[in-house]
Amino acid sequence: MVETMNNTWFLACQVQDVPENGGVCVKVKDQQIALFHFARRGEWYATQNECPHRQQMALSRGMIGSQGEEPKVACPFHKKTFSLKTGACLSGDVEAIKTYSVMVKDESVYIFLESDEI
């Protein structure tokens, strides 16, 4: 854990724990967070794990891809798609999801939580 001005980077896992072009669920404090390694783009993303459509903890098992230039994840159950950058529902029919900043340092993956999320 690295603390910065009432905000914290939490150690989520090691790089090798996340499949390339896939995701895993990590628990940070009491939150389930979906962590994605979008290797084709050389990028990492983190979102809430709960899909707002049916309140199922499943987004970490979703398929990732792109819609134009926008990286996205599709819920494995109902195929609702969400931007991995902004959390917006790309089909526009359910609420947005929460996104988190990700930092990779020395083969460790960190997720940033603000003080009110801890």
Given for the second form:
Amino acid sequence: MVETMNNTWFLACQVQDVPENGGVCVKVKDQQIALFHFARRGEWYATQNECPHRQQMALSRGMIGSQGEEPKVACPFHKKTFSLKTGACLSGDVEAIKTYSVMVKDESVYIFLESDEI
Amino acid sequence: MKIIIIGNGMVGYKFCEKLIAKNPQDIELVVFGEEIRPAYDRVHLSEFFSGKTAKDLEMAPASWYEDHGVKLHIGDPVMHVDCQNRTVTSHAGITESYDYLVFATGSSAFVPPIPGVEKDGVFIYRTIEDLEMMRDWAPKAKKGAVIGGGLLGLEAAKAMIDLGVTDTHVIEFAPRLMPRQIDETGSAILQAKLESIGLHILTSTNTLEITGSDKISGMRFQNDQLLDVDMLVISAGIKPRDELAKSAGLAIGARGGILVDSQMLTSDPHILAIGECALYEGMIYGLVAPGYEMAEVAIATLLGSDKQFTGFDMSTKLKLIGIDVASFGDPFSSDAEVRSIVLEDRNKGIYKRVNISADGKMLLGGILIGDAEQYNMLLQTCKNQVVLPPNPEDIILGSRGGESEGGAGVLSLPDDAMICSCEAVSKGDICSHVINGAENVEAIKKCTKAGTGCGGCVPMVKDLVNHTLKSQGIYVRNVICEHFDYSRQELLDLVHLHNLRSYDEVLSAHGHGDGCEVCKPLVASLIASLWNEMILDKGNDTAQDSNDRFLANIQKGGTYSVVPRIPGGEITPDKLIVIGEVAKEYNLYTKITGGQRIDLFGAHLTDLPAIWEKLIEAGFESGHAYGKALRTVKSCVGSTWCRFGLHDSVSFAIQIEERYRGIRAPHKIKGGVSGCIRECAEAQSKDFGIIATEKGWNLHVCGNGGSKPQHALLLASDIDSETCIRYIDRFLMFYIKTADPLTRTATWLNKLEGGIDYLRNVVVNDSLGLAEELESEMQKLVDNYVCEWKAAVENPEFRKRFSHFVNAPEEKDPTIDFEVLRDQKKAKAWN
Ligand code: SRM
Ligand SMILES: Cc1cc2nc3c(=O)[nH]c(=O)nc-3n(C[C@H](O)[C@H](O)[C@H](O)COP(=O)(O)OP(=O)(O)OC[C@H]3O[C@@H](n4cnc5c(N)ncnc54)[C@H](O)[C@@H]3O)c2cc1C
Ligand code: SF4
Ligand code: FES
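Same protein, the form predicted together with its partner chain this time rather than the form predicted alone?
Shown next: the complete complex, the earlier chain at its head.
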């Protein structure tokens, strides 16, 4: 399909720019994406930065962890938690957040964006 | 070695039990008992009337002796002892030889030589047979009497009422009841109590004759007073059973009793005596606990180890249902130095007296009538020389602040405190058995025998079991979250013990999974509380709550507040100007806070390091407004300006704020110092509040504002500055080490069993012996302090984290928006 041509691996930052077991906020044009280095598991995740609860640009400053096997992030404002895998809200009624794929290559970190997200 | 024991009473039995428990090699035990059944619990003899059978009262069944290789001859008294050839001969004609002979012949009731004591219907109160005879006689009797108003006499009188002889008189020769255990006022109140249950009491009454033909019909007293009686119990004291010892040629005391030394040896080196027949330093010990101690000593003597009997405390509690009477230690203060505190409530029939050393520190003894609930605690406080609280009257009045005594008192006792004196079981023994799985009183009774003697310690045993279980987290396991199966306190100990310094280390060593927003800040706070290292170091930054991670409070819209420390609320004009300049430069909203300092709101994450750099340059430090840490120590102006001020409250507030700045705790901590009783610093609403007095400072603790305000409670009064700081050191450190996460001091105190009294005991009286440790731990934290904002701005690695976009560090978050308000700005409302 033609659109796939425009899907991109966006170069976000270097591995060392992200605190281990923490997150940073990546600017993609006028969007904000939270990027997490789950060092304990050797995994990377990316989600929207905005918390759907009070529309705060804050998830990248949230704390990550696990609930059972599910990796999650807690918003620093009111501690709503969201699955880093599916984006579903694990602690109640708030809508799900968007998640992105992450790739690490030669110490560089890339986030996968579909064409309509660029 | 062959040992013969004469007498199978409580002490004779205990001797066998204790000896067997020591598993000695090559020992042969032979026991002769005069009574027709093996040893039984004489202390609880009266329960025979409330339904207990002889079997129930048995110390151990006959099979026990067999199982343990003890040769038991019951119903067969020893009639002759040949010390030369070391043999004994019994009534049935059995002759046995011995290497060592132990007299445990006990006592018999002392029967005064009153004409007529041999008549039918006259009883003594000592054996099961005595009670069986009373039981058979009672239905024919209407009017009863007991000679003797002592401990046993009153127990017998109560038994008469229980047997249906409700019209019963107690005849006492002395002018009052229980003259050896309680004082005059106590006697009077006890008498009133006994009269209220229907007993008639005749004191100063001497019985001259018991009248009747074969059968008792009455009593004649001095002044020819007469009393119709058809049943009489004589309980006028005890008489040691020394007749056999005497005929064997052993040394006997002038007024009876087999003379023993501190090793329980009689005048014959192969013969020992223990229990109620033994006379040690002119004293017959008519209680079971000293008898058991003697048994222990005798065994040591026989097995060649060194143990001495050095006398024993004669504290007692009367077992009358419904009437509490107890006396302990020295119930009468003979010394002029001794101070007594007395509580007398004739209305309720309560009398309590405690005797206290001149310095107010030690409990010497006391009397409890009408309410002896505190008996065990007081007895232990007395015996173990536990330092008393500053207001010693609390120990009999109970704390009046609504705190429950609970079992916390037990906690203040040292490990070697004797909880069960009958069986010599210490607090440490009980606690360690609880830890090893004996999780209820019954189990403890089984494995330690505590509570199986007089039973007086059972409530304390129960408290100890509960407390130990609790401290083991068994019933109330406040586990932190799915990642750690520990309570905060347990985890703190682990982190301390294993010297762990990062969240990841702690999780790997003691947790599972990947952590979460509950355990991360908790562990990060523990680490900070223990080591006081820079909180962003060692990868701990991502374990910190958002506010701690960025060293500022996140606010609506995602900006942060900046709160420099202004110790005691004192600030120079120059510093005020700097704050103004910084606020202007970074367009910050400024407000005087409720904590006497200035908050600058609306800072971008990216600007924080630069803002702080400027503030630090002007001499400011972090105010820790973001941390579970010391916030402010509020001051009033005090004696430097105020016409009422007693001391310089500002200087003291500054000194204290600077001492505790940066220290992490389970929740935030606030202090206050007021220069006089007018209390302009509102110190009593703080976690610790200090108020100047004529003589020094009053220290209040555990106050709280917030949604559930609570006044702080007085911890110590009229103390000097140095003592005040020492107490705060201990108090804060104790709180830091024991509180649940996110629990302010007020809530912590509310949950602390024993409340403020317990806390005072720990902090002021050092009842746990922790004071020094707490102080030095605090000092370490104090010494380790560095301003974390200074550390952050000077370290490029930390500094790098204060940017919104990782890929555009100079840019601010474009979504942040402000509105205008009264010449300043405010955060945009939530959507
Ligand atoms: C700024 C200030 C209000 C003001 O404008 O005066 C304030 C502001 C906040 N308070 Fe407060 N409290 C402020 C004085 C107080 C006081 C009064 C005092 O300290 O004398 C109290 C009641 C006294 C007390 O704590 O016992 C107070 C009781 C609370 C509580 C309830 C605590 C409780 O135990 O119930 C919270 C919530 C919490 O800590 O969990 C809280 C929390 C907060 C937070 C941290 C809420 C938050 O997470 O955003 C606010 C953040 C302010 C910021 O960003 O800097 N604040 N807060 C005051 C700052 C004092 C300072 O200089 O540090
Ligand atoms: C009603 C009552 C209530 C009491 N309440 C308490 C209390 O609350 N707290 C407390 O501490 N104490 C109490 N006591 C006292 C306690 O029971 C005694 O201190 C304890 O029983 C003493 O033990 P003993 O082995 O020395 O003597 P005993 O228990 O009297 O045993 C001695 C035994 O030796 C036997 N004997 C004597 N001579 C010979 C012989 N020649 N050959 C063989 N056998 C012989 C006797 O028959 C007896 O069985 C109470 C006593 C009574 C009677
Ligand atoms: S009282 Fe409530 S609204 Fe006011 S500062 Fe404190 S926490 Fe914020
Ligand atoms: S804004 Fe994220 S939980 Fe409220």
